[in-house]
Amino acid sequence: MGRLNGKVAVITGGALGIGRATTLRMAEEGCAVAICDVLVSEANAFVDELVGAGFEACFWPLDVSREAEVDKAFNAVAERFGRIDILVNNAGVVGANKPTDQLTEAEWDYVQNVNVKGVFFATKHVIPHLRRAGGGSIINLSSIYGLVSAADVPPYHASKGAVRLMTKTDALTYAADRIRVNSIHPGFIWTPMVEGFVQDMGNEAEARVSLAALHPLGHVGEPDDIAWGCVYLASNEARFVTGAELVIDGGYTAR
């Protein structure tokens, strides 16, 4: 407990899944947390839970693909809590599962606007706040599919590869400002996104077994597995870590 005492974190996509778990674990470690999400009812209910448990938490509706909204939300967070120390770029979508030659421009752009442009906008507009705080930590949620690929969802794979290299560029760019930038690369994690993927595969029981078998540890991960990685990268324990890829994938990419 107390690993993030006195810090303020913004978590995009913080209402469900990995974002929700990360928000909770950071709050438990003493961090004030700001959830930014398009899921208004889910986020408000979660904030009520957090506040009821004695944590500092708030919610701002935010579509990360809209720059003006990002700027406005981050300024509001800083005004509310006095500073921002941590950004978790977690908001993301999977998009259309079609071969590249069958994708429309709109289907491609939808994924890039959220997964890539959203990380760009959030990073751009948090930097001034982190500088004023004397430094900070940006944590970008990429994927195993930012490291390896598969014959499906081309826009998603492209977006997560982009996030991986954006992370390294920004790590180098802002190191002198004491701003650390790292990426996390989850394997399959039991989130609403993965649950939907499993349901689309048809026989859900068989799909769950097949998905687990992709990971040498023999099971799919839980949101907390990623949340604790975020806590580490946000904490002073990771003060010498920047430009790194934290792979939390049950051994998926070790082959």
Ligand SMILES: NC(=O)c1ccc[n+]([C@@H]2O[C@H](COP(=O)([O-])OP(=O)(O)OC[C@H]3O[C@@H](n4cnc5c(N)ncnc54)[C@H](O)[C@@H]3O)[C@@H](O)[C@H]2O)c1
The other form holds:
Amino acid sequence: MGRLNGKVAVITGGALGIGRATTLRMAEEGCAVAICDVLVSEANAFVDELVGAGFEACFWPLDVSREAEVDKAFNAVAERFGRIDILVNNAGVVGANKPTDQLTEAEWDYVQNVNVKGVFFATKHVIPHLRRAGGGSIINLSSIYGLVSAADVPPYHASKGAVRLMTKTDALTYAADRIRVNSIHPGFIWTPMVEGFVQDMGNEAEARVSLAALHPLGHVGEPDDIAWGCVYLASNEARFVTGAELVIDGGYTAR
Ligand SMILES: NC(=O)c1ccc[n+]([C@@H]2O[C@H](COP(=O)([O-])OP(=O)(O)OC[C@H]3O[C@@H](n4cnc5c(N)ncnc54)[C@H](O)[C@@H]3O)[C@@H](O)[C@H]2O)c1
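Same protein, different condition: the form predicted on its own was shown, now please give the form predicted together with the named molecule.
Expanding to the full complex; the earlier chain stays at the top.
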């Protein structure tokens, strides 16, 4: 407890899944949390729970692919909490699961707009706030799909590969400002995103067994498995860690 005392974190996509677990763990570690998401009622209900439990939490409705919304929300967070120290670039979408030759331009753009341009806009607009705070930590949710391939979701693979290298470039660019930038690469984690993916695979029971078998540890992960990685990268314990890839995948990429 108290690993993030006095800090302020912005978590994009904080209403559900990995973002929600990360928000809760960060709040428990003493951090004020700002949830930015497109899901208004889910986020408001979550903030009510957090505030009811005695944590400092607020929600700003925001689509990460819209630059003006990102800029406005981050300024509002800084005004409300006095500073921003941590950004978790977590909002993401899977998009169309079709072979490349069958994808439309709109399907391609949808995924890049949220997963890549969203990380760009959020990083761009948080930098002045982190500089004012004297440094900070940016955590980008890439994926095992940003490290190795699989014969599915081509736009998603492209987007997560981009996030991996955006992370390293920004780590080098902002190191002098004491702003650390790292990526996390989860294996499959039980969230609404993966529930949807499994439902699209047809036989749901079989799909669950085959997904688990992809991970040498023998099961799919839980949102908390990633949330604790985010807490670590956000904390002073990770003060010498930047440009790193934190792989949390039950051994998926170890083969
Ligand atoms: N679940 C997994 O197995 C897994 C594996 C590897 C990487 N990831 C990555 O982790 C991140 C979180 O995934 P998840 O499984 O929790 O997803 P999820 O779909 O369960 O939750 C995503 C959250 O992001 C929000 N969001 C989506 N588009 C948004 C936008 N344009 N603006 C603001 N918010 C938006 C959603 O409303 C939701 O609250 C994503 O970047 C995902 O690609 C997930």
